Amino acid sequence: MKHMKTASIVLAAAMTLSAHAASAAEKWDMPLAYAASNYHSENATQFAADVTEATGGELEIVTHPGGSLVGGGEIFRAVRTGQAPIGERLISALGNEDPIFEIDALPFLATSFDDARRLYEASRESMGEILEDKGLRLLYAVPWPPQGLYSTNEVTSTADMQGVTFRAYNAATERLAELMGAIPTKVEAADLTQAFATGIAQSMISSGSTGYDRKIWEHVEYWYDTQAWLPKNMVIVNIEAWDGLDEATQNIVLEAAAAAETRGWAKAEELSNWYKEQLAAEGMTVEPPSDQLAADFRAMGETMMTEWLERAGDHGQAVIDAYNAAQ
């Protein structure tokens, strides 16, 4: 009888612990703006799987690509308000939140992967502080390949862009359109195909990756490899959701985030030339910008840098100084 009583106590304790573990397990839905086949989404999905596996399912992260859970333009707000505990957003699309987020979309400031890495390292601390003030934590960031000019018509100088509808995805691309005399129209990545098919957009600056994902060759003939900048996506987490994790789980998430960042940067560089080759193989004209177009863009880049420093003030100048010092 004594042994039976002891066994019952042990069984009851085990069931209690099991029930507690089950109740402690969490599921985080992670909205993503880009297609499931895009390397950013694939990388985020691997990150989510790594966290889920390493925690034994105590923290399960489930990705929702293509804006299927939350539209790309709403992801930042959704994570900030706790509607979603974690998500991915294009950093430069957040210029209205703070000028520092526009830094990687300033034309010709950082035009290579090495430069983009130095700019990220120079600005990461500042971005992290701003995000924390907004109730968010930066987990990792991954770049897009260098940006080029897509156009339905041949472009030899920015004079050819007068009156052309131009897809803008952040404040920097809106300003660039204005300087070219183009007409900016805001279009999220998920709506690009329809925008070009219906004439809502006739041009844009974006990476070879975006064009490939959206089969842009069905509607656009030209892509000029301007290498204007390398924007980044960042994965952010709601601070309250983060603080709800124990230290061991937080460390697992941080380790998986560091691995995702390293993996994502390497993949972006690996795919950069491959995307160009695919666009050309599908019949697009893929070539460097003319000397005049390149000169026009550089002049606009200088204008935009001056304007940005006026908005960003000493904080922005400090980041630029740190970036320049690292070169």
Contents of the next structure:
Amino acid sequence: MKHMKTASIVLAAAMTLSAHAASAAEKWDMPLAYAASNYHSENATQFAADVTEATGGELEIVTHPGGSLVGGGEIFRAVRTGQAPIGERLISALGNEDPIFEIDALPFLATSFDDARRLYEASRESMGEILEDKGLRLLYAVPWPPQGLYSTNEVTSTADMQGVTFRAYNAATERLAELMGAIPTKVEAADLTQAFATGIAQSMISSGSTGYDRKIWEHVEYWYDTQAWLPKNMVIVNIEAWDGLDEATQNIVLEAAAAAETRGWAKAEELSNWYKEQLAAEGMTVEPPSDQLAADFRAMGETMMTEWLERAGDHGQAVIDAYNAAQ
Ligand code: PCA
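Switch from the form predicted alone to the form predicted in complex with ligand PCA and give that structure.
Now the full complex is given, and it begins with the chain already shown.
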């Protein structure tokens, strides 16, 4: 009896020790793809600071913007394999992982912040499940402002895009370029300046935000406000890294993530017009698309929706139905 008691005291002491070891201060590097001054990066850095502060430094998160630690195209894999415990990635660039990730880059499905929010709500659960299957947990997602067409030349219909080089950031923008007869090349935002300087890109579809970050006016004269879609970035965490946190720390991270999501959506909307004003102030022609260009884009959007539904099947259709039902 006495022996057993001693043994259980020793065991209890050992467990306390290992619990301490598990909760020893930890540092998480967080790769980000976009410029340090971009609101997505600033928001993530605020999230990281909130977690670090609320855990008293027990979990320190350090952001690495601009693809400086891991390039944008590699961040998803890095987090999935545990090379990085946490990171941020453009959701719609992950179509080869699952078609559902492309839902927020389908032209003209969701064209306003309100629509984008409803689409996020309709797709969040499916996305979360697919991420879980891959050993990842979704922490938060934040949209980019509406997407417009940047071009070195005036564009009045997609016929003007024939043979023009085009910078793509995912398969959807590549497909749209193909449908226009343009010549797409995938380029991460961090490498944009060089792509435009060398002529690899004479055009692209992106938000005013990315054009502003990259001083696009040095290379491009036109931005057509097509409001084609609002893609989102998401912050994901490796599930083993997550499971290594105690519950109190997990709750702190979840709280900081929820705050980052609210803050990020508000910031994107607040800055949307401001970015357009900056492009115009730098001398760019910022205009709505001509009726013909808008009609051409809409027709291509329909083609892309049909193609996407074929790939995404019943699962994709169910998310679209949930989105439409919430209108
Ligand atoms: N900017 C990012 C993705 C969408 C956006 O507005 C980019 O151009 O890479």
